[in-house]
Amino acid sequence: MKKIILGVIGAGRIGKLHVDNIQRYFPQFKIKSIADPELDEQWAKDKDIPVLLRDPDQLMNDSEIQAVIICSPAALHVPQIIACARNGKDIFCEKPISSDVEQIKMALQEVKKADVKLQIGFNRRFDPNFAKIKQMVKNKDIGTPHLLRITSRDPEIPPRSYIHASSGMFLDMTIHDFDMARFLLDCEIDEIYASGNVLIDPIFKTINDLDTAIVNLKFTNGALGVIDNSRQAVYGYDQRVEVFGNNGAVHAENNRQTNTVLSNQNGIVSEKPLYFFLERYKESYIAEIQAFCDSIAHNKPIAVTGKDGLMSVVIGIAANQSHRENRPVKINHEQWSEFA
């Protein structure tokens, strides 16, 4: 097979965990350039990356560049998108796409006009539990799915310097969950109810934003859900989830570093959760990449679309609305149609 040549945009931590990964498991991918203003270009040389830029419209401009890696700030993801699509590029663009709905539709319009591939970085679908449990949804194994229970909670707050950069908690923390939902039951979310409160830090007080919600969703088939949200699991990284039917239950528990179980006259004690966020989705996101791979490779459809990353922003905004309101908002899908 031809190798596909990539260029990747942004090397922070997300960005050169891509790298790592393509240039361990994706003999098929090369990478020909890595554009980044703060590039640490020692660390690009030791990977043996032959074109180092700090001007991203350098890459590109580059024809021989098949496919391109966004892993930029978010507020620079549609006019990179935008500027791949014209030049022919396929897009992994990582989440969000934009926390403005109007310029997620231009970008998509662009990416549609230029018939081109974008695949959006929601991690969490590829992770092996959470995809069992969609596999096993889908087969009816329980029946006709019921509820829904996510819980994600960090195991600290942020960085003070990611707060303030931060769209908020919807937007920027509950955003996966939103796209989880979708995803385990296939089916779009009718209405929202959103409740929050600041009980860890009152640094979010400060920026008007949340360290701890309850999201309550309706879906367009009947089923409910609830998604619980803390900033702050002393305990570690807590990434559960349950879907309950009429015929039975399937959910994943937290990932740890071994299942080893002691048990004695004191108790049963297990390990704690995985502590970070890379530690626990390893696998999801060599996953993802391979996903992209396969449909650039094979002309297979797209594992996660633009709507997939419009339809999350939209969500957040309604829970935005919801807690500022203090009521359910409805979702009204009509006017995403254009995007199925």
Given for the second form:
There are 4 protein chains.
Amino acid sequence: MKKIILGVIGAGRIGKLHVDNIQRYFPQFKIKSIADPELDEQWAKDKDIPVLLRDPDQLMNDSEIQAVIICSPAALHVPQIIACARNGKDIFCEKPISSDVEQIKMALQEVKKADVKLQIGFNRRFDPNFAKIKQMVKNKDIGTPHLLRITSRDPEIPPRSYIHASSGMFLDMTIHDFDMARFLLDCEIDEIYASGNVLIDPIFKTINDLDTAIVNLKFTNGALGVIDNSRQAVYGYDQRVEVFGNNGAVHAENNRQTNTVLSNQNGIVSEKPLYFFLERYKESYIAEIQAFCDSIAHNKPIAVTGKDGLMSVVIGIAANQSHRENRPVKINHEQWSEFA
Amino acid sequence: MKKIILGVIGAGRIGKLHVDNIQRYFPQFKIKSIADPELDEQWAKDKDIPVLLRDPDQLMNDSEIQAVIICSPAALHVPQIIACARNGKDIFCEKPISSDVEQIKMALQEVKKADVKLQIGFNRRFDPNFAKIKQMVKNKDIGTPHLLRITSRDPEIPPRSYIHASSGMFLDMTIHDFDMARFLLDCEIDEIYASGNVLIDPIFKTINDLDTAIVNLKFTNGALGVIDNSRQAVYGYDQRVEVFGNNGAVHAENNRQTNTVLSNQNGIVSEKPLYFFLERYKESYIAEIQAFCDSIAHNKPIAVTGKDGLMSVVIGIAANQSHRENRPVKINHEQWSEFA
Amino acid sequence: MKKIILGVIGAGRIGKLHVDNIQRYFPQFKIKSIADPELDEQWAKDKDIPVLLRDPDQLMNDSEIQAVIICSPAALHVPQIIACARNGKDIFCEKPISSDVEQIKMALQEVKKADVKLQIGFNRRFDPNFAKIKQMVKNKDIGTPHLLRITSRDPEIPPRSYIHASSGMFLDMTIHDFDMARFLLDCEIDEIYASGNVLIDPIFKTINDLDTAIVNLKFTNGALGVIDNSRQAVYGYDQRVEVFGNNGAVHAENNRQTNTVLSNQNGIVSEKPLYFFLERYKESYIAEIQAFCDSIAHNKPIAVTGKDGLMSVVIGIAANQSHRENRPVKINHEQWSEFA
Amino acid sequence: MKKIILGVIGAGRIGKLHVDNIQRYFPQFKIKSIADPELDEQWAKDKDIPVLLRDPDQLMNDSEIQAVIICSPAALHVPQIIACARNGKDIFCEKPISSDVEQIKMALQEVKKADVKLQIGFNRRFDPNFAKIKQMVKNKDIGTPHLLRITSRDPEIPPRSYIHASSGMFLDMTIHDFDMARFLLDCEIDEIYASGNVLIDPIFKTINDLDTAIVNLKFTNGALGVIDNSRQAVYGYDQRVEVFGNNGAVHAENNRQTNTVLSNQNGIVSEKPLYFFLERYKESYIAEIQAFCDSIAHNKPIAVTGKDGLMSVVIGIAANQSHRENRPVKINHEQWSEFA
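Can you return the structure of this protein in the form predicted in complex with another copy of the chain rather than the form predicted on its own?
Starting with the chain above, the whole complex follows.
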């Protein structure tokens, strides 16, 4: 079988993670080139990557490279997607595509024109728990969904530098939950009402951001949803989902390092949830690459489309508006109808 | 020890339950009279209740009766509270006091004037799970509360007759959750946003009511809350609560008939939650009478005050308005400040 | 309906418990007399028991008394059973009947001759968890039972006085588990191998007793069983059972005071098991009286027979022998065949 | 860093698993040669293994090969260990070393003489659950261990061919549990009593084997243990462990594919345990190679020694004798004292 030749743009934490996963689990892929202005060359050599670049443009011109994994800072995603598309390369791009909806539209139009594949890195869809819930909902195991509950709480607030660069909680953190909501119910969000506050660290007030939120969703099919977020759950990364329908409900408990339970005078003590996204979503990072591989090698449908990437940002922006104006905000779906 | 002589008004399901519990568990109380226009006399005789009445007014004039348990239809609560107060009797009254806020005010003013005790039957506060959570929150076991989540789903929709007599989901069903929210966080609700839909049975549409809802709460201390309701959870009565704070979280799982678990080819199967409120809240109906007894016999503070009964209705009315106008609604606390 | 008139012998902790339960839950029963050489008369008067006796013999001669609850010290059970039988009274007797098998035989022969009812107080059979397992096993929900596991650990070692009066762990404590084994599998034990040690408190060595044990059972139908015991589980009363069969397994988790769960930096903490037998088996003490009532009032079969009381002692004695001789010991069933 | 050059003997299911794991996770290792009389050459080529052999002897003579992974049939282990030892190669050998104790002794003596490393493939020691329990026991989190319970049940009986080649349940299946018992309590077994039966499939009777067993253990430190085994748990691979001590207890629940829970009219349904050892012990197969790598590269102590391999067989043979003679059997530790 002929291998699919890959280039990788961006070799930070997530870029390295994808390289490791691809080399370990996907013999169908071969990483030829990696580009990062601050490339860790020793690491890249240890990984036996033949071509080490500082400038991603060089990678675009390599006609042998069939697909590109984009793990650069978000601000660079749109131009890099466009460059890849114009060079006929299939694209896996980390989320978010951009925080600017017009920019995203431009990128998606180029992808459409070039007829290349584009998968967005909403890895949580591939988490075994959530993928199972999706499958059960799809199978009508719970009948028609009526209520969706997502709890998504980080174990600790991000570093100061991250906070200052952030586009805000709804676009940074809740964006995953918006995607999860659309994914699990396979339905668009019609209206959103976002309430939030700064309860953990006053720094979020100084930059006009939030650290705690509850967001209401109305789906176009009439179902209701709610997301609760906190930037600091001292007991660890809290990632739970529940879908309730007319024939039952399904939910996912948190994952733990082990299933050991200690019984002593203080109580019956189970382990805390896995610490953070790298631990919790380890398998999902592998499975999303599997899906990307399948869509290229076997021409299967894209698992997370550009439209998915777009909508999560649209909803995040609506959440910001809702919170600012303290009122429910409708999502206009007409204007994105060109992207299926 | 001298027994406290009681009268009971209303001998329907809840009235009979209170009589049973009082006779079984509270030797300090003696039920002298029971009044119900449609009294089941055989039952009352079996219970050895000396005085059987059709008209509750007769009970008011019996100066030996020190306290009255009001279990009549809600529409009669206010006049009966007023009559009891004017006759110097302490009162335990089932919820809601009334669905008319002005009526409630009148009743509370009379109670205040007469300086009698009034406890409202928000029994869920006495559920061992929720009472434990309250105590843990109060002890600061989770630090400062940031988020409150209440799931409250009935096992099946009520009979047609009940639905038609109902004052609507928020005042009938969610009213308990509004009280629970105030109770657990020991804090007033500042603003409410109620979203709902009819997803289970079209009958609710015909009477302009709901069967599914998600309600957002903002507390005056800045904490956020959410209640989700359904009138039909096919797996049984779903009554869960979670309070999340800066030092941890506490939640309560549903109660089950037994802790048996069956493992077979279909999976690992635990029992469903206890069927409905009579099963789930059995102990809480006893404990609320204990509290009433303590407040009379030992002059302890009232566990669920008239103000508590008032506020749950005020919030329910605000929820109705919020849903009707699809916008967050502020709760005006000034106007109830006379009731502490 | 005519009430069944009862006498109670022994008003210690368990005697008082039965009196409370009978008065609260069984209007079909009326307690006329209570006999205890050290009777707490104030308590008995508060309970409105008409006849207070020091000498149980007086109770035997009261022809109005139809049934007797025997809660005296174990050494008195046999003569009291015999006296009751000779006076035609139905009997509920606390376990053990006696630690002397010949004595037990004598008692059972008298009961048989007098054709009165005798129920033994193996209350754990009525625990909702274990009763549910029994029912599931009987329904063949797990197919044919292959393995039985009983974990039975006390929360703390008994007082010195109790230890010195004890007939040893197998006859004091494991006797309940022997009965549970026979009950759940509805099958006799063919052979037993008992291993034990003193690991908690050297006092047990001084009186030639044990504090820790694992006991193997072979049932006459070929199934295998194991009981593990400790006299001190610091996390509380550990009472679990599992039955494994060719179509599945069923087990019961411990009961807890509430279903609350605290999540914090130390882990996810559930409550400890209910403290000890009075808390854990509260409902079973009521249900066993219900069964006794049913067998008298409605002539239903005895739920825990004299034979059951006998066999638990026979097995306990075999366990002692097995441990002493460090070898498996067969149970001879021929010699008890007269008792069905 | 210089890579450690490996040879692999045996490329059946487990051999292939080790090759995959080594290539994925251990860049410190390089597999140079693989030997199997029925080698799947296409697979080996895909894995880029340079030297493909039919005869393992050729591998012994390759002085570049520093360590050998032995995954051949058990009957070949001893001669291959000896050959490796004589050629100065470190050895990782699948269990059991042999079912003949004298053969094992010979192999261990050669290993000792040659001063090479030998690790036995008791992978379950590296299971995250059991490793955590070991660590907690070692840390005295539960104080001094008093009781050990191991439940070890296969999901289905092995194929006919396997059954006929088997050295019996105690040496095939329970051998893992014997090793787990020694591992968790870090203590030798002094005496064993094995009870068993054929309850699942009569085939086991025809070959004088068992399919269901309960095995009692007495440890040299006075602790007691019990293992229960079944060859067929229809709900999946049941692998649980509990250690109970004077300060508490720790146990491990089964692992499941996901933590999703379905609530419907049939109950609250969690997933079954992971299907069988390849799924359940996936991580442990990686971790045991990590340990082997560490002991070679960093001269760390062997994690599972030849003595461990020996003792599990010694205990298994004692279990057979105990069951045959229906009596407890002492383990003689003197005769193995030369192996530390």
